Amino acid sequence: MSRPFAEGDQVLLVDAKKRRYLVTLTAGGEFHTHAGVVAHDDVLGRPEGLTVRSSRGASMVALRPTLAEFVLKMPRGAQVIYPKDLGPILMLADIFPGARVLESGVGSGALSMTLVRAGAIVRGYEIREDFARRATRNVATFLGEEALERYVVEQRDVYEGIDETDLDRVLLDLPEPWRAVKHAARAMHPGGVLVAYTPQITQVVQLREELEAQGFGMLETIEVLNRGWHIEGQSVRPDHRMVAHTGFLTSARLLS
């Protein structure tokens, strides 16, 4: 059911050139752009999909941001995992409602909010306090404060160990994920799934060697490439630009 925009909501303003701006609505607030000023009060109390005009007459469509749009526009300090990889991670890790997940290297919270929205109960390990705070804030901003009942971040180093036991899933976005594998093997139940995101193929090689040594099997490494298409009347062709390599996704199951 559609609901009108309220104070504190996130709104995505899309201009005529399809540029996107993420704004947090406040009574009496203003959004300033090169095309003029948009008053927040013109959006508050109205349903999404409306068209608003700036002080200079430019039109913008107001929509609630999708998860993918929020991830690309949200405040961040660390590089995020892009939407093209977030979807495959959900499938590779087989995330389900109630899954007990350890995520290490939470960064700005892109993967965290994806997991929590899919119904998982997520414990995050993050060595940087500022990243932990930002991730928690981003999850609460997009999913609401109630989401923090299923999302807790600890400032700690996963390389030194994992306190949780009987975990369903472990997700790693770390420079040296192989150093966490032995701890993950002790913390997970047999059949549990581990997924790691690594930018470099040399990281993948070392990770897979350690996974096999620690009793993991069914190893798989993939790379997701995203190419859009230009379709305008009879003009149909691949886009000149594409989102190619961002990282490798390696999944494995604990067998012993």
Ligand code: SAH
Second form
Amino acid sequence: MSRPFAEGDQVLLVDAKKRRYLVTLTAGGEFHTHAGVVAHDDVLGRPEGLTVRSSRGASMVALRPTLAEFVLKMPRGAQVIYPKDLGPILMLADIFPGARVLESGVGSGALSMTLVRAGAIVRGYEIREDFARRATRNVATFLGEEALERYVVEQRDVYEGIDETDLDRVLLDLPEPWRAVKHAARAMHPGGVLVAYTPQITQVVQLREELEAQGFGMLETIEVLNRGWHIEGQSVRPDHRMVAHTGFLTSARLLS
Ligand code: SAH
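What would the structure be for the form predicted in complex with S-adenosyl-L-homocysteine (SAH), given that what you showed me was the form predicted alone?
To see the whole picture, the full complex is given below, headed by that same chain.
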């Protein structure tokens, strides 16, 4: 359904060099770049995909940000999980509408907004109050205030325990995820899925030992490599640069 841009909307402005800027629209507002000033009023009331001109004549395309674009541009404190991993996490964790999910830590909320948008009911445990607040703000900015009916973050240490019971899924992005595994095993029902994101392979080894000790099975660990291609006229080849490493994804099922 086509919706013209309105006040309060997020807009992604993309310049000729494909640089992206995320802006919240306000009547009378101005967006300043090295390439001049874009008046918000030139975007307000108009459909997505339009081209606007800055005061210095540079053209920019205006689109609503996708979830992946928002994640890369939103205010961040902690390191976020990147879109290349967020998509596979939805499949590995088998996220479905109405799934009861415990997520810890929530950081800037990139994974949170991915889960909530896929329909999950998410309880977050985050040790830092400022991150808990920022993640909640980011989720509401991208998904709307009504998303907070399915997203609540508590400021607490997941290593000390999980109060929820009968959870469908547990998602961990923590320095020492193995310290939450025992609690996860008590908080989930058999058949539930646990997925952990860890940058280091040594973390994976320690995590998997604990998963097996606590009655999880069907352990899998993968990494996701994403190689872009440069396609321009006769020049058709893989990009010279790629992100070589982000993190490992480990999934497991709770057995009875
Ligand atoms: N997945 C998040 C990023 C999480 S970064 C995203 O996509 O945006 C890791 C987070 O775990 C940090 O915010 C950190 O404060 C939090 N954390 C670390 N130890 C914790 C603990 N014991 N309990 C709860 N949160 C913790």
